[in-house]
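Single chain ahead, written as structure tokens, the form predicted alone.
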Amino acid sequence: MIPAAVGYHRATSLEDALEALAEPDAKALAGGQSLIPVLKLRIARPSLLVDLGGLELRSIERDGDELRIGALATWKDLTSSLELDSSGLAGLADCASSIGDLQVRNRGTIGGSLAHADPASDMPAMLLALGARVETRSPDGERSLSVSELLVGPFTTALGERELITAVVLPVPPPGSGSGYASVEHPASGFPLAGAGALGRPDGTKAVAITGVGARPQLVPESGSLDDVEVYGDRFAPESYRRHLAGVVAARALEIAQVRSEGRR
């Protein structure tokens, strides 16, 4: 289908883009990537699009103790990045090269897939095992936010109106870390009927989130039992056997970490 008629607005700064976005249902686009398709099928008709695409919103880079994504990033920057190139570390890389085609992972945005929310979204998974969290700016100011906080159920974010992802900050995991991520992908969608990512730290402790079996990412508690993660059934895959995925995953994840960590990977 052809999308319904739309206002196009580039914007120039993020105060330009704030500004825009208070047209009513205006709509924020970065990658486009999920946001084209609901316009082509007119589930989504804003009067305005704010075209995010020219910010300064796209570097990688360690500020100190923590690793800062622009929300622009692609998933293409991810997978070629020189920050990522340590084990700790390594596992988001790996996510990043999972998503999508060749198009998306060169249009695909970090902040825009957050936002989008989508329960399948690969990348949350590795993003809650890291710790990571997200810096939001709207105009009454800049705030932090939890991705466990900001992600509250199926296409639904915490994030208020007028209100934009501006970077994801996650610590880096000190030396002798290793991360991984690993999916199970539906054939024809490529979204992961069941995903996780994984962190194995030196000192023994490890943290694994998963992504696609439930409402929304979760972490698996400490003790690796995965009877209390919110599991769904679809005509896609059934409960029982999402759950049976979930810890196939989550084995697999934990493995990659543990080799990394151990540097033979």
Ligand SMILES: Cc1cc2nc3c(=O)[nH]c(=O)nc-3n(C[C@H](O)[C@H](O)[C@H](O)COP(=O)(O)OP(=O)(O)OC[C@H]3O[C@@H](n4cnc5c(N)ncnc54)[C@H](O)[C@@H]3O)c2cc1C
Given for the second form:
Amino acid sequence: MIPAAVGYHRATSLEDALEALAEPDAKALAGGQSLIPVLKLRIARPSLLVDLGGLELRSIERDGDELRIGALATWKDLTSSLELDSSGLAGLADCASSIGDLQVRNRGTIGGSLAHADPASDMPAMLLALGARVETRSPDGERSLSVSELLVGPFTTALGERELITAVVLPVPPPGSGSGYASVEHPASGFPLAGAGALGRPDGTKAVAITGVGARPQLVPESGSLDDVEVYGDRFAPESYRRHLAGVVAARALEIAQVRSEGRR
Amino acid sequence: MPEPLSLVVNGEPRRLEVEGRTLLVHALRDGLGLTGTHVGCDTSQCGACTVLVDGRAVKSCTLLALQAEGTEVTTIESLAADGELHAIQRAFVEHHGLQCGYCTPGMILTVHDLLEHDHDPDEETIRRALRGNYCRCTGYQPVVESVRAAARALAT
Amino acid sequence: MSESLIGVARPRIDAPDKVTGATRYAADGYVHGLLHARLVLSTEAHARIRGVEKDAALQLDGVVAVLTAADLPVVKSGTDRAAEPLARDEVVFAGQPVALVVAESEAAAEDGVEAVVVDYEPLPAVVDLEAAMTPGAPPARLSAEEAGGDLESIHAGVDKGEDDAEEEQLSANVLDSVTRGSGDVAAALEASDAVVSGTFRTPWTYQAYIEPQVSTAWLEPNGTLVVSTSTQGSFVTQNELFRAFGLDFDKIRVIAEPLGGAFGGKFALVEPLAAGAALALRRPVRVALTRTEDFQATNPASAQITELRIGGRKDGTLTGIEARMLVDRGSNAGWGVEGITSLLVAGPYRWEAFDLRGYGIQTNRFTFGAYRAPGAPTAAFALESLVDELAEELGVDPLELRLKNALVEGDTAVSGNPVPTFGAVEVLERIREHPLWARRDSLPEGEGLGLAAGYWPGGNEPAAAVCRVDSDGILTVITSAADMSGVNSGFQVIAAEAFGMPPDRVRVVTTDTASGPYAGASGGSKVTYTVGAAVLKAAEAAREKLLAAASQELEIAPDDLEVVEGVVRAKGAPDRSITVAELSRKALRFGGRYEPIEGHGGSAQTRGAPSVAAHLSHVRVDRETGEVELLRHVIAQDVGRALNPALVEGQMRGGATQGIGWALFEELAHDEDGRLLTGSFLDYAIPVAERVPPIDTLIVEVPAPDGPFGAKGIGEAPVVAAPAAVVNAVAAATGVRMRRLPMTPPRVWAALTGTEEPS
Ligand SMILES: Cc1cc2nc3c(=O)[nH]c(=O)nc-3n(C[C@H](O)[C@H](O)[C@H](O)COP(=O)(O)OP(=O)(O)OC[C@H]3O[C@@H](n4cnc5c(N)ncnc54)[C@H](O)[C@@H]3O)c2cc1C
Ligand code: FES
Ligand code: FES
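With the form predicted alone done, generate the form predicted in complex with the ligand in the same format.
The next block holds the full complex; its first chain is the one shown before.
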């Protein structure tokens, strides 16, 4: 299958990209691992694709007690980054390595994944548990949103038409923390039927978030109960199963996180 | 609207005209006659179209040709140098890593990426690396054995 | 004499081309002035076509034509896919091709498809198999009814033998019913120590060859229609096109290109479209299905519902078997698997009494087609599940129960025919010796081992082949058999062995219908057995020519000559010799004195050569998630004689893996309106590398008396009982018996928790 006719512009700078996005129905293109399949199915028909591929937004850096991940960092960049080599951040690498396949991980980006807002994508749950924020740029300037502020519904974000994600920033968990990611995948698509990211801190506090089960990723309440969490069912995996599964993966992610936080990595 | 595209394919600088919507796989097959890169699905899953872009395995059906501007693309046609099969190709032949062969070029290029970064992958690593390469004929085991043999051959 | 070439593992002869990307598949050939087509597929499962609005599409850049049924020069009547490549007035499944948009590029054709508007008048869609057969059910096709079918219902006379001819009230959607019976089943079951029964469901299943169907057709200046295509059978396709378009037979030339997988699915589905468009437009046209089109518009394997009851005695004797098998044919009025599946449901066993019925029912889902061992995996799933249950009820070992009742040569099969050479006992014994079997009672919690056996009867069709030594001294084997499973590599060894040539000096060429010796379609596990037998004779005939020439050249009687490694030499005096290459050069030249070293061979096998396989599957079930993980799979198969063990093992592993797909992953599901819900690899899962375990292959050789060097067809047997083995393993691991395939995690979890199973 082949996309409908579309224009193409290779952005030379962030400013240039924002400029190009002024065209009606223009759309940013990062790794293309979500957008191109959608274009091929002709579900989306933008007028112009603004390729961000040439922009310098790919680095993964420690900045004091923050980790900054450039929007164009690929899943492969995350799985091979030395910055993630600590028990507190290990869940990020777990999560990235469970996404798609080798080829998809070579191209798919963290910024694209967040902006695509597929309710079944893996990473948002992990980022939610880690308390990440998203930095954006638009002609109106810069802003910072939490993951739950960004992801408002299935394939829907709080981003403006000419607003780009530039980085994902998260607090580096205190030493002795552990994080982990667990999921059960749909046997065909490989996307999670339910996925969970968890963070356990040395003081015993924890955060768990789930994805794949509802309209958007959700933090599991302190009580651990999923009774009030929104869960969708479909032909393949009915609601009762998915709700149960959410509990299973949440427990498994937390287990991984806690084992790591006890330093038994 | 045709647009110019220039890139290096199999070591040679190439220029061609493509549309904004043209996928890399079609530019390679239809534009350059490199039909060793196959198309097996519409949903970016089967991996039959896998090529190397700047050394990394990517699905050429999930990349616009224009996104490859200025890159170095390697397709299956150039892996054998001077008539000598590449070690991975030889391993697939000797260890029966193919039947119909439709998946094979994509498999081999994914394995090329894998072995570039992991010189001695275990069985689980190999099977995980092949998640995005569907094969309907072999049951994968001979492919796994081919990959191991290739890793051994490359190590020596 | 040199070592035999038979039984030596060697790479496929096509491997070097395939690993270098040099092989040209059917989508790869360059054709001058080629047009590309995309299909407009029906969005309705059952409807009348009121009209097709083409204008908007024709306005688009690059679109050359929008063709509907009336535009194709089809002369054949009827409703099969060659007679009706595009729906005439009535669509009978969602995904049926309604129009063809032909354009200068694939992209433009796709633009055109979007712009075509079809006006449908919806009709009731017949989607539920059981409802479809009950009297009063709406018909799945009106046109057949108008053509003379009974409006209300037909009486399918079910012949039960001499007693009562029981009659069942069935709707006109029941196209066929088959019955096989012998003895008094009711009495046999009554007198059994245990009787077990169940209803088993399997879904529509997709062949999922990785190369989508593709065909290119053009007209030569003299009017010859040439079709270069991805097909299992060139002559079959030529015949179909001959009947569809009424051209002179010799004005149709079909070239079977290297196949990117087929598994039963590639039979004259896209060729009539490409040929029809080329004939209508008088320009070359390629129909390369997208995966989405291929999912919807091709011919997957039938869904089936099987009600089965079997009995046995405490001494381990199987008594009676009673089966009622409903087979969904979709829109295929021509044939179905109700006959073969209701035969195979008796398995490789002896029964004292049996009553086996199959029904072929039309619905508004797909056109049914063949998929590796059609009807067999479903039959084995039902039977082998119950055999395990029966063993448990009777307190006998499940392997011993199977062994005790396994058919042996000379027994009478439920078909009424004598059982030919048969390896059921041998394969079961091999499984019994496998170390994994010994561990069956000592596995960790959550793990289980499952055993199952099944066979495929094999097929026959007359075939011919040519062997010729070319002037480069290479023995060229010429056949028209599409190489679906590596048969060419088998031909290479057969010819090399029979002629006396090293295999690397034998090449195999697949020719087209214009010049090739006859071969039927590749499928039914018959190519090696039939075409291979013809190659053997052709090689022997060529060898005679060789010896005649050598005899004159060396002045030695043919009987005193031998051919070793491409050299003809005097027995006992090896220095008196001449190479095959030299002789061929002397023959193939102006003024040469010898007949070309060329032989023709034919075969018409009449005896069947069934192949039987037993599987052992080792699983772990995650009780929390319902996920089934395969840890290891073992297959023991009687292959007659393994000409090239590497290829044989390839078939065994490939078949077993497709069986794993049946067991755990694959399902073409529709909504209640008959629209496909799992029409892409995003929803339809096939086994991927990380979900397939290591598969041990145990080759068992019980030579087929008529096969070349004892070889037989082996491609289908390995899939048959693989799903059943996984099902039995899941039962062993969990105590839960799954009656519906595939065993997806939500279904397994529902069964484990006793909650309602998702549909
Ligand atoms: C075969 C396959 C399997 C996959 N499996 C998984 C899986 O298991 N789990 C999973 O989570 N994902 C999966 N994915 C999706 C994959 O992770 C994508 O890479 C990711 O969702 C999108 O990243 P991208 O860079 O490719 O974005 P693109 O496809 O380029 O863009 C996606 C969307 O984001 C917008 N966008 C991109 N970058 C920015 C930015 N910086 N600022 C604002 N908007 C932006 C685009 O306009 C577009 O709307 C899979 C994809 C494929 C093809
Ligand atoms: S054709 Fe590219 S992934 Fe299937
Ligand atoms: S060898 Fe046929 S698909 Fe892999």
